[in-house]
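The chain that follows stands alone, in the form predicted alone, written as structure tokens.
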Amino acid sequence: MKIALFSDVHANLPALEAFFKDVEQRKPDAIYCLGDLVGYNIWPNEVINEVRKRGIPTIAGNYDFGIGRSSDDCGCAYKTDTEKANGAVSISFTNSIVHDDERRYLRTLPAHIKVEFQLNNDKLNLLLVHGSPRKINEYLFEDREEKSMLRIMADADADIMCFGHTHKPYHRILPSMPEENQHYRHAVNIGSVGKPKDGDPRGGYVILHINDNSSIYDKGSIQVEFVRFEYDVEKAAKAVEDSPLPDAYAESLRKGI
């Protein structure tokens, strides 16, 4: 089974759209969406019905249930004084354009998905998250001590758990404890569709690839895409420069930080 997952589009069209083409040719056998559709670009509205026009699941991201709720607070943890105010004009200006029936939808979001597999006698529960199982904007970066990690997946019950927030991709696989009995759980950041920040412009997703022979006893037997994809970066920066948004968002989107 391929499984498409995508998140952290903030509001950027063309990367969605450039997303949704390549994805197709993929054919993934589901699609999911991990959150933050909406926050720091013009087309709030038009990525939100871009996703639900297709059915896809979907979880609520932080912006998302800030922006559901006509909240002027994101969740997001800014680092100093000029991201905070740069921040707060985005959050005012995107509460300003989304429509009525889009803010509804977003406070419908679900807060995790899990699905369940069956596979050889095996339970293999993959766990759909924004930031963590424990919260919403909680960052989950790859130099998290592993032992936080391991707990933080066993006490969500997830085999392998996939998340975005931070917008930086990753793929840890973590040996439970203690040793005998030894199976394995999988941590996947899937980056960011409309905003990376991994040095890389480009967008980002993963296809998780699951079989009948995959086991949480062979770490091997469960396999992670990292999928990137070019895009109009230069159509989306000028459209936060021709916005009343800080021109700083353009300026991350070309250099991708």
Given for the second form:
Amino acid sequence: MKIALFSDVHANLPALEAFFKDVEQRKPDAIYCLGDLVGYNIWPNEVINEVRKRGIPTIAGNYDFGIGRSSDDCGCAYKTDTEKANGAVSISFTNSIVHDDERRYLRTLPAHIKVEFQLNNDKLNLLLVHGSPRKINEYLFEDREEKSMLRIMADADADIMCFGHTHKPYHRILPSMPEENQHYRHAVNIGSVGKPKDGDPRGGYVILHINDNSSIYDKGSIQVEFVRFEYDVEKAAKAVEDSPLPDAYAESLRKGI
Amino acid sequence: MTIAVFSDIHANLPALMAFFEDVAQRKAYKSFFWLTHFSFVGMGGAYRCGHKNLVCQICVVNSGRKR
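Moving on from the form predicted alone, please list the structure of the form predicted together with the partner chain.
Let's see the whole complex now, leading with the same chain.
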């Protein structure tokens, strides 16, 4: 079974369209969206409706949560005063252009999706979250201490935990904690379709390969494929520059930062 | 949000095709037969079903946490 997972489109319609083109060729059995449809670009309504019309199960990202409630706080951890000022412009602009029906949709998005496989007489729990199971805007970076990551996953009963929010993809295979039966947990950051921050401006997503031999005891039996695809970055960047949004977001798109 | 949930097709293709036609008119936000476990913010109630290789569960819970 091939499960496509994408996240953090952030109102970037050209990237989303290129994603659909790419993923449809790969014929996944299921597609899930891990949130943050809106913010930082000019097409929040269009992005929502493209995802919605395809019936793609989607969870709320922190930006969706904020816009759904007409809040001026997206729950983003901006580091500098400039980032904070730019962020304030973005959420204000997004709030001003999102329509009522689309806002209502954002407000009702679920927080988590859990898929429980039954394979080889064992359960295999796949948990989809935006930031972390305990907080929608928690950043799970690749360098997080192993013990902390394992605790988060064990508390959520997640054998495979997929998430976004940082826009930096990675796959960590973690041996279980000493007090547990020996098995492996998989922490997968699926990257970002519309606002990558790993230095590669191409959009990114993940295809998770689960087969009838997949098991928590065999760390190689669960494959995580990171896909990158080209899209019209310049169109997305120019749209930012032609809008009230800060030009810094255009440069971020061009550089993938 | 409109969520369509369907099950027990039992190899009945005409029924499945008619289902797709019907559900498309209703513009369901999601349609699925093998998922899972959703947690929503600020609602109450639960639904559960089972399939051959997968357990399907939807939990509608308060504060985004499983109850």
